[in-house]
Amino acid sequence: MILAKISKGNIPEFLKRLMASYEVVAPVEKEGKFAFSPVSDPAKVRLDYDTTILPPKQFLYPPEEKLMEFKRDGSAGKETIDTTKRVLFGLHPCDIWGIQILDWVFDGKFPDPYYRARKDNTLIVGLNCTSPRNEYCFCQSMGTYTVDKGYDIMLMEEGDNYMVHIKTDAGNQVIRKSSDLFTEVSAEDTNILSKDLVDKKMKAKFKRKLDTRNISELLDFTYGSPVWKEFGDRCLSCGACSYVCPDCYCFNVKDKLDLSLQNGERARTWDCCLYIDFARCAGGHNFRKDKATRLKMRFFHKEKSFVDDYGRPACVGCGRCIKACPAKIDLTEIFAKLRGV
């Protein structure tokens, strides 16, 4: 572990220097809420934010992206790969976990070159949590309130300073270029960062919880539960929960021609299993016509299939889905009812 220290007063200058070489994406305030956005003014960066509306995944896996351009004359299509040098600054541990989950998917059996190019050109600067960011958080249940990989630099708030954990060579190079902004840490500083101490401080502060014990088997046993219809009847199938999720990754691909019908582009857009057309196939047959079945499908994918494939749920406990749902559907409530609590 390589540690350093930077005063909070030096953060704007550090950001300014990063902006000279990278597009810097950081949390900013927009109409009383927070969002990750490219910034050119360090003064607008808000490291005291609670939770952003959308997760930072949009800068690695955009809501809509052009994959290639093509012509109808039979010539080879031209891929459009984004190689922008970018820094994602101030990510909470749960959002870093979300990116790790996307890594497993997009760098797995069938590697995605578009995602990989963005990730290879992205530096991740994390920001630790010292308490739940809002009443919707349940990241302690998911084990995502701390993270020990998936970042290049981690800022850990301590009084008027940030302790800086440098994880990768890329992070080390960035720190070295601005070494005049950083100081060495003491043994006392190192003790403050003890994971056991952080765990003890954090766990007692969470009020919303999700019991994840044997969660895959629980869903098997409750496949026919009336709970799915109860919440399915409330669901609006709007897709808000999926769009704000750090690790939902379903997408659709469409080809679009221009007015000449000779040139076109292939685009990828986020999709959602709650949409009525998601499971519609050739001939018009729909495997999941009713809302309850679609809602159940989303939970079975994230909390069963993903657990069976990767060993953990595709959920980081950020609570965005609960906050964004206009029907007030709370996944922790669903699982409590499935367990009969």
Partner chain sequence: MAKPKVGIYGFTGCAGCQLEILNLEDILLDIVGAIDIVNFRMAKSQNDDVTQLDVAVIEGSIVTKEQEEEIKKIRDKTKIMIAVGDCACFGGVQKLTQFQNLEEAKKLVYGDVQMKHAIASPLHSRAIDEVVKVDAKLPCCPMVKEEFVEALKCLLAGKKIDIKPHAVCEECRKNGNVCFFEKGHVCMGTVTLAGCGSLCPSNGYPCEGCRGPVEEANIPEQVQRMRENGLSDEDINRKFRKFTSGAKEFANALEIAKNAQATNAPQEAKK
The other form holds:
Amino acid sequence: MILAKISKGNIPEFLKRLMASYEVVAPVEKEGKFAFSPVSDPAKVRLDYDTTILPPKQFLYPPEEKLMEFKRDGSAGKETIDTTKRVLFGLHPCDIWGIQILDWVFDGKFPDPYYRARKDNTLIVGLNCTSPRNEYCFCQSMGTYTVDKGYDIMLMEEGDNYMVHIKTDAGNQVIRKSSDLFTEVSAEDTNILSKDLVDKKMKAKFKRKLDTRNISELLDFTYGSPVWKEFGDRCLSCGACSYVCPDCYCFNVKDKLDLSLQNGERARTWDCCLYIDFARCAGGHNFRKDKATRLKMRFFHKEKSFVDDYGRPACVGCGRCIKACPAKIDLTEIFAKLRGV
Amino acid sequence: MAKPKVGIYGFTGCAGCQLEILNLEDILLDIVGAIDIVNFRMAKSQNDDVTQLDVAVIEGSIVTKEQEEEIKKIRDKTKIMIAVGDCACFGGVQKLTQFQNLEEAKKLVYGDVQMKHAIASPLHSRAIDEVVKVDAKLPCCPMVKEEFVEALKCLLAGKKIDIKPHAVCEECRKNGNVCFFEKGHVCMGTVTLAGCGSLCPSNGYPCEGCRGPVEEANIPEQVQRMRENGLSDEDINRKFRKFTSGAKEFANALEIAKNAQATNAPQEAKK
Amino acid sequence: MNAPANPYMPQMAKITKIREQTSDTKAFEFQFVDPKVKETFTYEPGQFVELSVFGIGEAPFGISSTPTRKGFIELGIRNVGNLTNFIHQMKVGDTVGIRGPYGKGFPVETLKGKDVLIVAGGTGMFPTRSLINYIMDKRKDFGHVKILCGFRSPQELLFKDEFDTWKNAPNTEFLLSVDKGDETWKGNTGVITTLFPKTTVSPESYAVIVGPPVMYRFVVKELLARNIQKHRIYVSLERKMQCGIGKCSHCVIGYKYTCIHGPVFNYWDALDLQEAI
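Please move on to the form predicted in complex with its partner chain, as the form predicted alone is already shown.
Okay, now the whole complex, with that chain kicking things off.
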């Protein structure tokens, strides 16, 4: 393990240097909350943020993304791939996990070149958590409180400094370029760090919990549970939970034309399985007509499908969906009720 | 291929939707290049009332007998009729008279002024599709000009106009806004049809529901949220009915909420 | 073609033949413009492709031709929506985009040497025709083949010009029914399950069912009553597939993607998906 140390006071300068060769995306304040946003002023970066409105997925998989340009003259389309060099700065472990799960989906049997190109051009700088950031966090339940891969650099807060875990060569290169801002780590530093991990991190109490044991089986056996209707009736089908989820990735593909009708583009936009038209076919048949079925489907996909395919749910316990739901639907409550507790 | 013939007409409304067409300054010439606007009184001095139309764009609602005759005539010579804006799609704000006596409403607005012509004996405001068949509706107050252009392109390309049955929240969330409910305010975006790009919420104002109800809007839940935020029944009705009281979900929100509660009550009791 | 760098980019293809089927259905034959793709493009019966018309959109269609006949693919297309309406107005020589093939097809290797029962209802005929003609072209590889077809009316018959070929093929039985006949109709009238009493189904058969959502339950009941075991039944399920490559999630059933885990599912697996049938 390669460690270094940077004083908090040197972070703005580090950010500034990163900006010279990257688009730097970091948490900034927005109406009393926080949002990941491209920044040009290091002073605006708020590493004391609790969570962000949208997860960082929007920089790897934007809400609307052009897939290709075309002419309607019989010629082949032209792919449009974004290769902007980008740093995602200050991601909490849950969001880093979120990106790793997106990797599984977008790579897979048919690798998605749009996502892959963005990901390959993105450097991820994490920011460790040692306690719940707000009342919505339940990452401890989801095994995403800590993360041991999926980042290039990890910052770990330690008094006036950040201990820096340099995970990858790409991370090492940017640190080497700013080596004057970093110092070596002493034996005492590592001591403090490991002690801190035990004292703070492991003893932190998370109030919000989700019991993930046999979750796939649980969903199978509660398929007909009235709990789904209870929550389904409340669901506004607004899509908030999906859009704020680090691991919701449904999309819709749409063609657009210019007024000459000769040129156009094909784009994909975020979609959400709670919308009434999500499984409605061109002929009009809707495979999921009612809200309860759609809500159930969302959790089947995230918590069962992913356990079957990848061994873990597509939920990182960031709590954004609980916070964002106008109808106050709380998945930890749904799962507790399904278990009858 | 001959350019499709288009007529743009205004009935009772503020003409704001027609103005939106003129506001498409950057691409107005492209539009004029793609279609043949044979009738557009607001923008043209010479208008043709005879030619058969491929597309008629209708703004405003129907409030007099005379207008009713006129819209029927337009319909007879038109292949595709599009209603734009809330007045044409729902009857507009003026549809609020449906909840009271028309004479009293008239007096409230105009006082004792003596009026000539048809307006002396107006009817309750009606949406265009309450009088003639409408092929597509582009709601909003005023209509969204980008949506209008998209609709036009769809018609030209032989595509169906595709307005996704999603709530305003879709666009609002994609824009990364902080939810008004999270800030302790009531917002109508959860039950309102998207397509405006969440214009109001993105600029610091909660959604007022001007695009009308989204398909299968969850009215009972929204009413519940509004009550929790301290709104009285009167406030709730006002919020729902303001722009699109012509939509039955919004006109009867309280009743819908009450009925849902009645259906769910026996289940609640069982628990 | 089978593993392109960008799976979203379609290959250009031209319409080479259009065969009217019913008032709202046509069979389109396509050939790829790129000669190399045209030569190498292959697929399994039961797989589908994504067909696009730039500017209008893209949708999945089950391939109705058989990979044993090379150089072209044929898709049956019913005019039900935006894209299909547009395609119906296209002519021979017009260009479309095609990508694929995608999904899991019928288990032809499993079916080899076995008696096969094929039950096709309505547009379910599109992908089944691929399997039927595949079997016809490799007739010796398969045991007895029984084809049961059901359509709504005599006007709705699909690929009827091929019925005689199938009927006259060796060791093959072909039965046809329409839900509602007319004065000219002399064949069987009634839903597809009314064909079962008219034939005997060996419990050793493997069955393939493709049809509208409502059909599966009734047909499966008939098969189970004839002691065909669940794992010998295959169904091809229809969902709102969009990307075709297991990303967009529109076609998810329970916890599987129709586009990559299906569209052909073993009935036993489909049962496990709860909302599948």
